[in-house]
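First, one chain by itself: the form predicted alone, in structure tokens.
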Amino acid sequence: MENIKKTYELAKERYAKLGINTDEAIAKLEKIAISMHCWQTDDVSGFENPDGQLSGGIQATGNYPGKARNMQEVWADLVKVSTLIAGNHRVNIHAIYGDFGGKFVDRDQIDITHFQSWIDWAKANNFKLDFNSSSFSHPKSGMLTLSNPDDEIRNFWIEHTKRCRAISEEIGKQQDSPCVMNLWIHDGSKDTTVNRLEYRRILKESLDEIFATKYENMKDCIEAKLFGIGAESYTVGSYDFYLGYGAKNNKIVTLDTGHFHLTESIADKISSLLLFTPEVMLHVSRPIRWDSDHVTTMNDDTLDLAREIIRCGALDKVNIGLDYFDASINRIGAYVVGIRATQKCFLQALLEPTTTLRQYESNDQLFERLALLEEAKSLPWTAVWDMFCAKNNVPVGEDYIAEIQAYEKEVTSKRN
């Protein structure tokens, strides 16, 4: 510990120079909270139906063992989880991980009944919940849900997610904390439909419907994709389609940083979005070649996202989740792995000289802002990064991986 103050107090020292007070931005990050996806757990299993087989384009690849096969799994992987990662966050649950009682309990008949349990361990575990409607693997999933031309089928799915707004209405009471509800839907085609309009006609309809009732403790997102696996050629949940229904319906949108052609930077939808819909909600994952759900790195798309999100000064405008499922690796080490790297992220984007870098760029000083701009790239923030896990009491550096591991040996290994 000492050597970690000696080496804070000089990175201090450095950064001070620029204007830039660590102290600060410590403080910020400690109140940056992540919504860990409860999925991870379980590779999306949930309770509904355990055995059952993913649908809807999603894909859980990997069977590295230990899953969580029960909510008390669920339950200890996640207390372990922020046992290891510094602040105080929050847990996202899907409607399909109710507490069910063993029983089967239809989606268009959810209640709060079936999730109180939850908001009564958050709340003796200190986190936050929020929420998303489960459209996929379910005997009416098919291949259109909300945008079903089929009324039979459409009001099923209707009335599972106007549930859900209720279900979160009630977690946001009870918790004192507006639960954020996410939905996405799969809805789409494999190959070339000439429907387009109309599958979108359909959708609006529906989510005019959900969205009659006004809540006031929850808050409603919408998610688009680029496409999915077994609906490659149409979606009809396009950004473009929620995006205009956001701005003109004041929802939030939801960017995934999977669902997007890879050459986009999501970034710079950030303050456009800022502009025209009341917040931001963020699902932080690492595509590769698809939105393959990779567990989330330090890398150049993720540091950019941090950037602009604290250069927009839109902290308490976007709201940051996390969203992969790798089942190829120690599960609690993919939780832990991810959330650290988006927080360093978010660390060096605190720890950027945003000031200096306006000021070269409004006297058009464009050599100077670059030349900054690289230089920030190689400060100390590693020291900082030290002094924020040391100061909340979390494992430094590496050292979480052998808690990690011990876990396994302990817990996680004798899950049959």
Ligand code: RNT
Second form
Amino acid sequence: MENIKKTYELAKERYAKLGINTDEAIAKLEKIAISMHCWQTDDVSGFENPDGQLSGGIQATGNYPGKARNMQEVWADLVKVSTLIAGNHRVNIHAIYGDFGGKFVDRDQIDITHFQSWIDWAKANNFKLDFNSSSFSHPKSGMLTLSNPDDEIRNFWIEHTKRCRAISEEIGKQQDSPCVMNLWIHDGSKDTTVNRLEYRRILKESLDEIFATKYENMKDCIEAKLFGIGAESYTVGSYDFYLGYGAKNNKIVTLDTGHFHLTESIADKISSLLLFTPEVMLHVSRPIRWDSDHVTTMNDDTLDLAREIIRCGALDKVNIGLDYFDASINRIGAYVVGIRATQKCFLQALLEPTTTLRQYESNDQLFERLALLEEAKSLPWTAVWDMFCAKNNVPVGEDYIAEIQAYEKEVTSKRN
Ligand code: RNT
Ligand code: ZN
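Now that the form predicted alone has been shown, please provide the structure of the form predicted together with the named molecule.
Complete assembly follows, chain above in first position.
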């Protein structure tokens, strides 16, 4: 601790020279809530079926031992994660993670009673909950759900999604913080599609019907995607589609960082969305060659995204959630690495000498802007990061590795 303090004091001085208050940056970072996606605990299996296999619409790869097999294990793992990261965070759950009491409850039958234990658990552990409708891994998933011309299938999914909104509203009420509900469907097709307009028209109608009820304690988000495995040629809910829908209907557009062309900047979308939609929802992930849902790391894409949010002064308008599911490594580790990486990106963004950079920019001093941007990259932010962890009583540096190994030995390795 002595060394951390010493190093921090030096870093604090260095930043002060640039007009940056490191204590303030730490205080701000402590308030940034990250919504932890519950589905990294069990590879998106959920509690509907005892065998919990994914079937259709989404895929997790890898079979590292120790995945959570039930609600108690999911909870235990999330609590363990929370001891290794600083700050108060949220937990993002999916409709398939309801407390179904061992019975089969179909998706058009779920209600708040299936989520009361989640609400109580979250309250007891100081988490707020967010929610997602689940249209994948179901006999009626097929290639089309809310955009299906077959009324029976389409109405089934409309009913499911309406119920998810009602559940989210009740969660929001009970936790005294709006529940952010995300709607993502996999609808699309593998090969050349000649009736693209029709499915999109149906999806628009379904959404209109779903959103007809107004709520106070939940926020609606709609998530686009570029393509999916088996749906390479056409995705009904494309970015243009949801951007148009969101702008017109005042809905939040979810940006999943894995859902765009790999060279497309997600950071650059923030400022436009802030002007035309109420807020922004993020699914921070790491695409490798495609939407591979690798664990988030402190890479340029995530740094750019964090910087852009801070530069826009938009922390109160951006909901930060994670969305990856790597089944090939220790799952607790996957959370901790991804969350800490996200926090590191925000910390660096909070430590940026933006005021000076903006002065340079408005004076047309573009060499100076470039130079300071470059120098800012090697300012001693790591000393501030260590202090952030130490101050919040969570492991500093790589010390969390041993803690996760111990949890694996004592807990997850015994799950078979
Ligand atoms: C899938 C979407 C979606 C899911 C989760 C489980 O491509 O990103 O957000 O990952 O809802
Ligand atoms: Zn996503």
